[in-house]
Structure formats: structure tokens, C-alpha cells
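To begin, one chain is listed below as C-alpha cells, in the form predicted on its own.
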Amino acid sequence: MTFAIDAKGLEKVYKGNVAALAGVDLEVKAGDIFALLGPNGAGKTTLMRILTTQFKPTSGEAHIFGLDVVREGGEVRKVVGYVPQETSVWSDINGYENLLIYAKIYGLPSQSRKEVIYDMLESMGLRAAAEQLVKTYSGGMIRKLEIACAMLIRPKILFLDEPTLGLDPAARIAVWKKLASFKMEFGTTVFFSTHYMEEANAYSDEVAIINMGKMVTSGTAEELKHSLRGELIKVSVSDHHVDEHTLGLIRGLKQVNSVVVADATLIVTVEDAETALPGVMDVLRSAEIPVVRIATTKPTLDDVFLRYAGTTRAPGAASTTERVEEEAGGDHRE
């Protein structure tokens, strides 16, 4: 089996003794679409920047198609494409000119640049907008242009940090159709981070969840959902606080596998929701906790994320690690 990524014991410590990665082990099969999930500050961006040779790890090692990301960084950069979360194209020039700049950076032969650029614009559905200023593009068009820039060299692996963040549903689907076509046409491995669980569920071959700099679980989306074993009882209790004593009583009930509180919702994983529900409700009534709504469902990837990452924090809230990365302005190896 060929691995696009093989990492062992990766650690990254920033100045101030802030640990972004705390011993990450990771294997990604060549040709897969791999989703990395985790709350803000979990280490997703740091890991991606190490794998794309932008940062050096404090310890551990990582290989991209057998190439060491530290000792063979120049060779690694020849086989990877990277699209960061922040905008990576120029808005005051047109789409063609953006691709031309990247073509020169990548060292594409001058005699073939124009053909390669227009082929990529055509592939991404941007041919008609090639001469338009990027500042007139929609968010989806800009993201497709950024992916086109990264795909100019036909990389063996494409890294995408939150590739569809902020895009409307139609634009997100369009971007993923193009990414899936690259996998089929060129055999490109796609490694992406996302807060959209439905994207990881629909498009990935494998999913991993990282939290506090450590990989906490991995597998296919179906395997991860099945790992919760059983069904979910979701009880909305409005803004009422469910104390630890009450949670302990629920955990002690027969058939209850786990209990998590997310915002104002109590999520109870059970073997069978129909038989377990009366016991859960008895505990809540005894504690005089008002119930607003009750639902029983099968586990989703959102539930898996909550179970293993322990948070429902939405995109946007900057974490300590992310602030350290932003303030560092580059790599600081400790």
C-alpha cells in the first residue's frame, strides 16, 4: 500500500510553551480524500503547514510519498499543492494573470504556460471570467481560482484548509465536484480540514478527529458513526443547567453508553432509545429540569465530533494556538 502521508510522533511547540501538536501519528492512503476535523485551535492548520514544509516540527517525522518534509522539503514542494484558509490570490488583477504568476513561481515552461492556464481555467469553469478582475468574482469563483492555482503543477496531493468556509451551498457543491474530478482524472490525494460535517460525511474516504494537538479517532464516516453504538436521545432543556449529580444518575441507567451536554441539549447515547427514554425522563423530572423538546436519532458525524472533540464551538472563535500562529508570522522552532 502506498501512503501519501506517513507521520509519526509529530510535535510542535511555539514560543511561550504553547503545544499545537502533541505526538500526532497519521497515515493517509494515496488517492484518498481525507477529512481532518477538530475544534478551533486543535492543531489542524499547524499539521497542514508542517506537511507542506512551511513549518518545521519540534520533534517527530513526516513523509509525503516517502519524502521527508524536513530533509527533502524542496522535493516535497514539487508534489504538493496548498490552498490556505485565507485568500491566496490577488484581487486587483484578473484570473488569467493570477494563474500566470503562479505558473512562473512553479517554474512551468514559458512555451506551455498559456495552454496549461487556459486548460485549468476551463476545468474549473472559469474560462469566461479569465479576463475579469478577481475583485468582481463571487466567493465560490475565488475559491475555484485558488484551487486552479494549486493544481497547475498537477500535484500528487492537494492540501485544503477549510476549502468551502463561507461559501453558499451551491458554490460548495461546485467546488467539491471539481475536487472529485481531480481525484478521478489525476489520482490526486486530497487532504482537507473542515467544520462542515456533511462535507466530511459525503466526500471523504476517511476521517480523523484531532483535539488539543492529538489524534483522538479515525476511520470512515460510517465506522465513526457506528463507534457510538446504538441510538441517541436528544433532550432540549432550554437554558436550564443540568448539574453533575443529575448527569451521573443518567449515566448510571441501564443501556446508557454516554452522556454529553451541548449548549442547551442533553445528548444520551443508548442501546435502544425506546426502552431507555422513560428512565432518562424520570431522572429529569425528579431533578425538576424542564424539558422543551425530545428527539431520538441515529448517530451522525456531528454527534461523533461532539463525543470525541467535546465541543460544538462554531468556526470563528480564535483559540490560543491560533493566536500564537498569527502573532508568530512564521515558523518558530523550540
The other form holds:
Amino acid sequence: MTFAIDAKGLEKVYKGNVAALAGVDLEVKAGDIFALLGPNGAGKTTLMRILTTQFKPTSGEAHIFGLDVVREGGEVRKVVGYVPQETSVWSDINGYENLLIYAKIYGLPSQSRKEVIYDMLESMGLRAAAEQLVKTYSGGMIRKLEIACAMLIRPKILFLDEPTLGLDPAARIAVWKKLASFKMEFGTTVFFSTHYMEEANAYSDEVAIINMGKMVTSGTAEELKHSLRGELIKVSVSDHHVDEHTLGLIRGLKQVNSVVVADATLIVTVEDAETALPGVMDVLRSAEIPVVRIATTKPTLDDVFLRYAGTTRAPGAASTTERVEEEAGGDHRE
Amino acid sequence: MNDSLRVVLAMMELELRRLRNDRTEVYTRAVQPVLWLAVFGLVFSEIHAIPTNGIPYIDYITPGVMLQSVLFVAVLYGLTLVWERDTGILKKLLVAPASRYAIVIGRSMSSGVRAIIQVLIVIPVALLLGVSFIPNPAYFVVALAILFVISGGFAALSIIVASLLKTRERFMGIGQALILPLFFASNALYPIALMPHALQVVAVFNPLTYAVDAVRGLMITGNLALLPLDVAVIALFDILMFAAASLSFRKIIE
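Form predicted together with the partner chain structure, per the form predicted on its own context:
Expanding to the full complex; the earlier chain stays at the top.
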């Protein structure tokens, strides 16, 4: 089967021997929504720019639907749509004109051009603003216009570099609804990078985490969370002593990895809290230990991210820089 | 239609559409050439300090002032690419099915669109100041075509310079440092024969000299003896600049 993206051993060394990519392997199935996560400077943008033929890798190879990004760049560009992180529309012409210029650059047939453009504006909810100068648009409208530009040629794969950076929650949801509908309607493969874990969790079929120029893990969001093997069941018991025998019985349960008692709380580490919970409760009930409160915690994609990519810096520091960058991004779009 | 030509035309259309929405720059840029003609031109016409083969001095420098205008527009236009490096527009254009050459030539020739509009503002002012143009529409069209084409070459030259710039702070200074030597080391304001020898050598290698000669011949003096040479030099200049700019373009995008 032909992958939408198939990359092997991609390396990119910038001038001054800065290695942005240090051997990236990547496979993305056609029709998937694929999320690329990673800390700032991990190589997300470099990877995306190589895959969209903007510059060549130092070594390694990559194919987009079987087309070599270095040797068949021209063919690759015919099936690829791309929305960079920075604003990529002209602000001193209106929305319709932006699409018109791109339609001409892309060589859309002139007899159907106008119709295609207005359909696209309609579907992105920009029909009413079509004749307004883009400098009057909000951040969300600009992003939608950029996606409209990229979708004009109905690309087989759409690359989006932090598509929802600096957008308010409503605009983010609107953008994602649209992207999901492209997948449904046209089977468009969507490859995006983001710092919003919940977006990767909610919208992607598969997730990969890149750190310091290398892929550190990949899989579905569920698989990655599961791979941490770290779901917890916390059972508070009313100052009742839990004897060693009972603890032994719980430890003996098939799904349980470890049990500790802290104050009057039993912390049981399991692989899957929902299926393990009845067994634990049975043991406590037969030992006649009164239970006050039960809580289960599942690892989130944040935990996955911190596990695989959070080691390079203190998590607190990382989130501060991220927030600063988001604000800068927000200003940039105004 | 050829893919590259299509991209070049689309980028020129873009420039026209942008101009339609914001004309302030066209007017502010017109101030300088108008002052050159109205002040410098008129004063020097009075004192007859520079031998111009019997043509009034203001008529003599009108093509030079037009080309200065073109040079300004073209050089600053090409340098703005440094700005666009930081926006997504350049990146997005690179992913469009267009060759790098088409993008570079399209960008360069778009400056010609602006340059021609600038020139069209200078002409009525020159007429008001009493400049007499040769009333031949064919000459006129050829002169405009030459202004358009040389603008592309100068814009490409400034793209090459832009690719060497690390930051955009030095942008204005570098623009001036490029424009003024080209302007003064040419026959725009005075005949080459009046210059010191060293400057004469520079003027001979300055493509602006050939453009001024061509436009002066077509619009003012009617002396077209060197027109074929002028056209050949301008064409060569453009081709070299387009090729070099396409190569240096890679530096801008990485």
C-alpha cells in the first residue's frame, strides 16, 4: 500500500551545524488525520517544510503518495496543500481576490474558477466577508481563508503548521469541524503540528511525538496513553486499617501492578482502571473495609508528551515559553 | 498557457489589485520625481550649466527622473522580500506548482507594474512644466516597455542583495546605498563625457545608463542610434539578474 507520507532517515543540518532533524522515520496512512507533537525547536516545522518540498533534506528520503519530494518536487506540489504557521494571505486585497490569485497561480480552469472560489468561501463561512479587505478579518477568519486557499486544488494531503495557534476556542472548533469534513468528503489526509494536546487527542487518528529532531513515539492517542501503563485507582477508607493480607490479595489480582497505602488512601496502579476496579472492590468488600470515596485517573496526552518530550527542560519552563509564543502569535495575526 | 508565464501574470495582477486598494504609496513616491523636475530641472534649465545638445535641461533629465523613480520602486520592492521571509506568503508560494524561476521573475516583474504607474504620474507633471515629448505613440510604448523590463532587472538585483541580509533593520540604508550610486553614476542627470574618468568607467557598466539613453532617445531627442545596443544590454542584464536571483532565492527560504 502507498502511504500518504513515507519518510526514512530524514536529516537536516542547517548552516552552523545545527541539526534540526536527526534521522526521522515516519509513515502516515492515506486518509488519516495525523498530529505531530513536540516541544518548540523539536523540528516540526523543518520536517513539514521538507515534506512540502520547500527545501531538501541533508540526507534521507521522503515520499508523498509515492512521489519523491526531492526528485519529483513538481509532482508533489500538485497533490499538496500547505498552511504555514504565519499569516500567508495578502491583507491589502479582499478574500475573494486572495483565492482568485491562488486559483490563477494553481492554474484552475478559468470557466469554473469563479464558481469554485465562491463555493469554497461559502463552505468556509466567509461568503459574507468575501469582498472585504483581509486586514479587517479576525484571526479565525484569516485561518479559514488560508485553509480555503490550500483546499482550492483539492489536495490529497493538507499540511497545517499549528493551524489553531492564537485562535479563540470557538474558532478552533470551527476550523476543526471543517478539516474533519474534508477528510469525510474528499478523503483528504491531514498532517498537522500543534501544541494543543486536547486537539491531537480529539481529532487525530494517529499521533507522533518528535523531540530534538527524532521521532520518539507514535500511535493512536489511546495507544500512547495506554503505553504509560499508569492508570490509578484511589480508594479512601475511613481510618480503617488495611491489613497486609488484604493488600496481598489486591496485589495478587491479575491487572494490578502495585499497591501503596498513604494515610487512609489505597493507591492501586493498574493498566486499565475501568476493568480492574470491580476486582479491587470485591476484595475490599469481603474484607469488610468501608469505602468512603473512589477516584480513577487516566493519563492524558499531556502525560504522554511530558514523558517522551518533557525531559529536555523543566515542564514549568516549557509551558511558559509556549504561552509567550502563543501571545506573540496572537499579536502577529492582528 | 505555459505554467511559469501564468504565475508571472498572476503575480502582476496581484500587484494591480493591491494598488487599487491602497494608492497612498503611489502618491507619496511621486513627490520625489516631481521635485527633481520642478526644482532641480527648472533651476538648471535657467543657468545652462550642463551641455545638453540644445535641449532644455528639464527635458534632458525627464527620462533620468523617470528611471530614478523606477529604480526606487524596483529596489525597495525586491528588498521587501526580506520582510516576506517572516510571513507565510513566501512559504506558501513555494508549495504552489510553480518553478522558483517563475516566482522570482513574477516578483521582479510585479515591480514593473508599480514602476509604470509611477512613470505615468511623472509624465503629466513634466508636460505641465513644459517638457516636449516626441509625439509618437509607438516610441512611447517602446519606452514604457523598456522602463517595465529594466524595473524587473533592478528588482531581481535587490532580491540578490536581500538574500544576503540577515536582518531587516538595515533595509532602508541598503536600499539607498544601492539606488544613489546607480543613479549618480549614470547619464540620468549629465552626459557621461562630463564625468571624471573613473566614474565614466562605472557608468559604462551601469545598466541604468543604457535605459536612460533608450528612453531619452524615444521620448525626447529622437536619437535612436544606440537603441539596439541599449535593448541588448538591458535584456542581458535582466537575464543575468533573474538567474542569479533564482539561485540566491534559496538562501531567503531556508
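Numbering follows the first chain given and starts at 1. Take the two forms, superpose them, and find the largest set of C-alpha atoms that agree within 1.5 Å; that set is the rigid core. Source: prediction; values computed, not measured.
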Output whether residue 101 and residue 248 share a rigid part, with the chain modelled as two rigid parts between these two forms.
-> no
Using C-alpha superpositions, work out the turn of the smaller rigid part against the larger one between these two forms, rounded to whole degrees.
-> 86
